[in-house]
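Let's start with one chain on its own, the form predicted alone, as structure tokens.
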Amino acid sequence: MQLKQSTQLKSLLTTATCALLGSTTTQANELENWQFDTALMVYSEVDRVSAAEAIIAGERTYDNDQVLNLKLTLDALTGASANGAVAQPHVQTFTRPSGKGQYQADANTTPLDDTFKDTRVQLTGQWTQPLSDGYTWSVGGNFSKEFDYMSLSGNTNIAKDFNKKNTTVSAGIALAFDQIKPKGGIPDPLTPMIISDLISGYDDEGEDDDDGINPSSIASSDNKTTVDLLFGVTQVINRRMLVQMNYSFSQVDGYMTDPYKILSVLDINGISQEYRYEKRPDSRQKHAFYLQTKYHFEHSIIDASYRFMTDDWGINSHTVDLRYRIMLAGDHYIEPHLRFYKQAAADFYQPFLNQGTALPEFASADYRIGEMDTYTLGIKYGMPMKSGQKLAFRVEYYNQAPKNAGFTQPGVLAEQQIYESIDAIIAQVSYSF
């Protein structure tokens, strides 16, 4: 029964792939050697965001070693997201992103926007083929669409094998164009959030209207472009050990402000007097260095990596990732996973603004660009199935701990928790056939 269902599923997926490629029904028989990987993941933060993601990827290798990869990703996100304002000893009222309606945050709690929800569809394709003299070339593209965001990108890469294919050097470039079209429009940066019951379209129940326009809006949408360069070297050390080193450069230009984030403006007693929309620079350069090694013991495999990233926003980050696969009887395995991430705050990050002082050129209270440490601890269990199929389960615990980057909390704010940690559970099941 299991084998029959798998064969039927592969047949359906192959037929769908042929349709996407413009193939006829008779050509479907030539594509029976597709390999499919599927996964379903659930991510859930305590009292905040929850996400569900489904992925299906197909790979077809042709007789001349050409490889076609296709992937479809579907995401659904719901829950509450921190809007950037600080906790206060009293109830706070905010305007919804559309400009129509309001929502409130209870006293002594981190203000959360409970309207956060989104869906995303992503399509990715990659074509790889060998060239003469040990060269391999690939080209690909990506399309991603969300409720308020659209992204188009293309990439190409060239690799060269040396030393009896024990050494590979590669270079690649990727170009991306993104359009941001937030609910309510693009707010005027660093201007006050207008909070009034007289906002057009507001009713007594505070209902939000997706078609509303925020009174602070200056445009309906904006764009950004990204250029990524990647250079890498992969070296086989011996029959058990492999090492990879990469350097990547990224140049981003355009709109990078989060239209849904605000900052609290505090008086000398730490009481919020107003809220202003954040503003970030319109360019960013990033450099990243990556080192990975894999070592195959008799009955286990260790996979360790380190990544250092620095940018002209002042953010420096360190990522250490360690996986240790332990082989069991019958090709079953367990794989403990440990990941540590440490980040310094951006130069313009500040958790609040002070009343009576000049506005800075840039400012954001988004904890994601603040100082933080994160930990991920999990385990994966994999098992073989009939006819080469594979099934795996993964569960992980994630903790994100924002830090105070040297800011003094005035007055009543000293009694508030404005660097609240986030706990999340990640669960995934994957199936290959």
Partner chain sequence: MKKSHLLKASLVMLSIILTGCSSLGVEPWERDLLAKDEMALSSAPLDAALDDHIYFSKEASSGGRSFGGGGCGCN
Given for the second form:
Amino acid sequence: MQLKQSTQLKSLLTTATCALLGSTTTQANELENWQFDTALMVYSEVDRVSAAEAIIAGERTYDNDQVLNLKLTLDALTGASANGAVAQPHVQTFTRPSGKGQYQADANTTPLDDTFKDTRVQLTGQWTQPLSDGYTWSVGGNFSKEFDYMSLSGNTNIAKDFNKKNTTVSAGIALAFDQIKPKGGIPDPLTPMIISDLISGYDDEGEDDDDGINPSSIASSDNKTTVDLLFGVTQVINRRMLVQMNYSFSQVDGYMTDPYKILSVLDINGISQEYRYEKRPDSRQKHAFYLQTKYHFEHSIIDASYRFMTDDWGINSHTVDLRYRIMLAGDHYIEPHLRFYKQAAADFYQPFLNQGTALPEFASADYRIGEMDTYTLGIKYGMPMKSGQKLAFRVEYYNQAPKNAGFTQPGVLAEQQIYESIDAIIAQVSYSF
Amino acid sequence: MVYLRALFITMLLLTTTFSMANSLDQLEKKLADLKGQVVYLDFWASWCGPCRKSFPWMNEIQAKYKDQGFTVVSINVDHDKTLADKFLQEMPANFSVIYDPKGKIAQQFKLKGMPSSYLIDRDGEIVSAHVGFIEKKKAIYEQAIKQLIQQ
Amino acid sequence: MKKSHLLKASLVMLSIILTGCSSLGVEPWERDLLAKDEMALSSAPLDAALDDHIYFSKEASSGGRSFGGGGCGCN
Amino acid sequence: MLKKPSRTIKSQPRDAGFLICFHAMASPCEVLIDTDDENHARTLGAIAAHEAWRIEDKFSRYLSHSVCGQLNANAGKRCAIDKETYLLLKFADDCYQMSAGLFDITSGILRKAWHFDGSDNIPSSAQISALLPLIGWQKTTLTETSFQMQQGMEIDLGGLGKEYAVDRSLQLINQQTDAPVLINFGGDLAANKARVIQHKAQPWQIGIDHPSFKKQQVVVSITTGAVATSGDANRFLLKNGKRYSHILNVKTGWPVDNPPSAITVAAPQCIQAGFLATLALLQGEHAESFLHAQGIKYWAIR
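Having seen the form predicted alone, I'd like the form predicted together with the partner chain now, please.
Time for the whole complex; same chain goes first.
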């Protein structure tokens, strides 16, 4: 019978006593009440934008079934994105958003602005509280900050269960205030981008100056407000199936123009003469109808949703999302994912402006409000860990194919690809503990 | 042939009624055996979160008031008994469990939610019930039991 | 008094929906499958948040499921 | 069942503060609180008393409805346990491992053969070997929610319960006060900080009585930390001039040779001191050298 060595006995005894009396009892217990979900995602477009996003979310359930959710999101974005100008058979030169320095686009390529480097921090909190008679009340807030953007919002929601909790009706409202402070200021909409003839000392690739003021700037910042209303009904159909129907209305007022986006002004031969800053309306009303259902088969679950969105900018869109979770032995699962999205162009979308015609009231060549079809193909694999933690991996392929919404491409532009499709890969790891 | 078929149907009817009544019979027998005792009848399932929280407490009150003529009887309503057994491996019960996979007892009691608990006095009458298990109400639940025991 | 009519009408509508639904559903003890985490309507909220962020910054639609995306200057 | 002394709490002023007295776990218990506020002292004393009584009710093996009583009554079956019981049993498990099997809470069953009443009533080898199969912590299964031992086995947390109560009570009191406090449950004690007497920090001076035949007293001074005492006091057998200590070797079922009649050990927590004191006694005549080798502060009475 060998007794443990002296130092070992003492330290073993200390450890054992800590476990029993818990020198950090209260803290340990508090942490036990929290459930944490974390995720790390990388998004990468071929030759364009790359983004990384990390989320940590904590959920704590209190004795009376109140739930507190806190979430911290960090993301970083780098790379180049289309500035709105069309490709040309010659090299094009653009002024950087800061107004200082220039960058160029090669002949026959979609002009990309490579100044985008952004990081965002977002904090979200939500408190959910059951009230009497089947009512549940929830209130939350959100704060997000980028170097050129700030958003602040609050929401509240009330839900009531009927019919043995088989039917839930809910209504909610959210208010948001967003402020944009673009690099170089807010450019005067629809005015030409001033491109200095000076061969400046700034190099094409390098960082541009944060303090620069774009000569086209009319203000340093602008803002918008959003009011969202949401009404929903959730219905249990049977032991295996439930359905949710939502209607949401959104009213946005204020600055919705993208200060970094421009339009090419083309002559009748399709040659670009100048570039003008885009301009969007300062009000937008959106209606969205959302239907989701889940069905539990013996060893699999199907999750299907459809959304129809329409707004007074003339954008109509259809989204279909399908996930099919196949349960494997030992609580492992694989989940293929399919998503289709189709949108019509905004009324004021146009891929370029024509020289010699009157300027429209609003114009944007941002492909994101143009006509497009997209699809996503993905697969997720999830597995439990030894002591209850969960690990999951997800890989998705995203394809975006902008379409010509009926614009003829004059002269040399006929040869150019102005609706370039985007391919992206999304990879994600999630861990819950 | 006709005779055989009739026999077959009778057999079928007998077996189905027997298996359907099974869990109810078990409960009836259990409650008859416990006549004269205060019974805390609890409906639970492996998938029900608050049920998990109630188990340590039910073990505790069972131990505490056992000597004074008090028993906890639980009804498991899992469709699949193996899930209930898995739950019991993690969350052992020091009280008896009646399996009601078809929800026959649950139906009889017209449960309003899960878990549901009933207090039955020494005469076998249900005197109170509550739905859900809320940590903060433990003292209230216990008070009701204590009162009934002392009656 | 228009308002009260409207209110009445919507109440009637609601009750129709509710009675229509009352034949649907399950008993409280039959929620074994519905109680699973993976049967929650938002069973993977982080995946949904990440997806919303991507699609919000790449497409012109948002919202529907819950309060619309946003909180970023990506669109 | 033993008739319990009534559960009352008495308080009286004493040097720099108040002394609160009550009876728990078959021992006189004291809480010394250096404060001018008698109500505050009483509140703190009541916290200690209720914690001691709670632990006694929950873990005494003499009470059939206690956790121990239930586990013993249901030996052979898998029993549900709560978190606190798990933590205590886990600590007992750690003690078993650390002592290489010498410290074993299932050894109490040997009482069925040994009656340490001062007589010469030595059990036969057969009596003891009949009990040995029922001893052995390694035969039990402990999980976070359940405990199972073999039929016929028994556990006894008596060797840890009082010390645990001291630590727990001091912990609870510390959440309520900054005042210097000394807790003494039947000779197992712990203090949270030095007392201040005439603006000077002073250690607590404690005389520990050993009601052994030698009538010796150990005087211990501590500022913070705990001391616990283990000894055979009046519990021994004498036959043919040989003294049979009540310290039994679980492996053989027989008393260890020549242990000190009492050992007091100092440690940061009372439950550590209690375990070390018992473990030292189990070393028999090597008790002192064992503690010395481990670098542990102790007072031994031979």
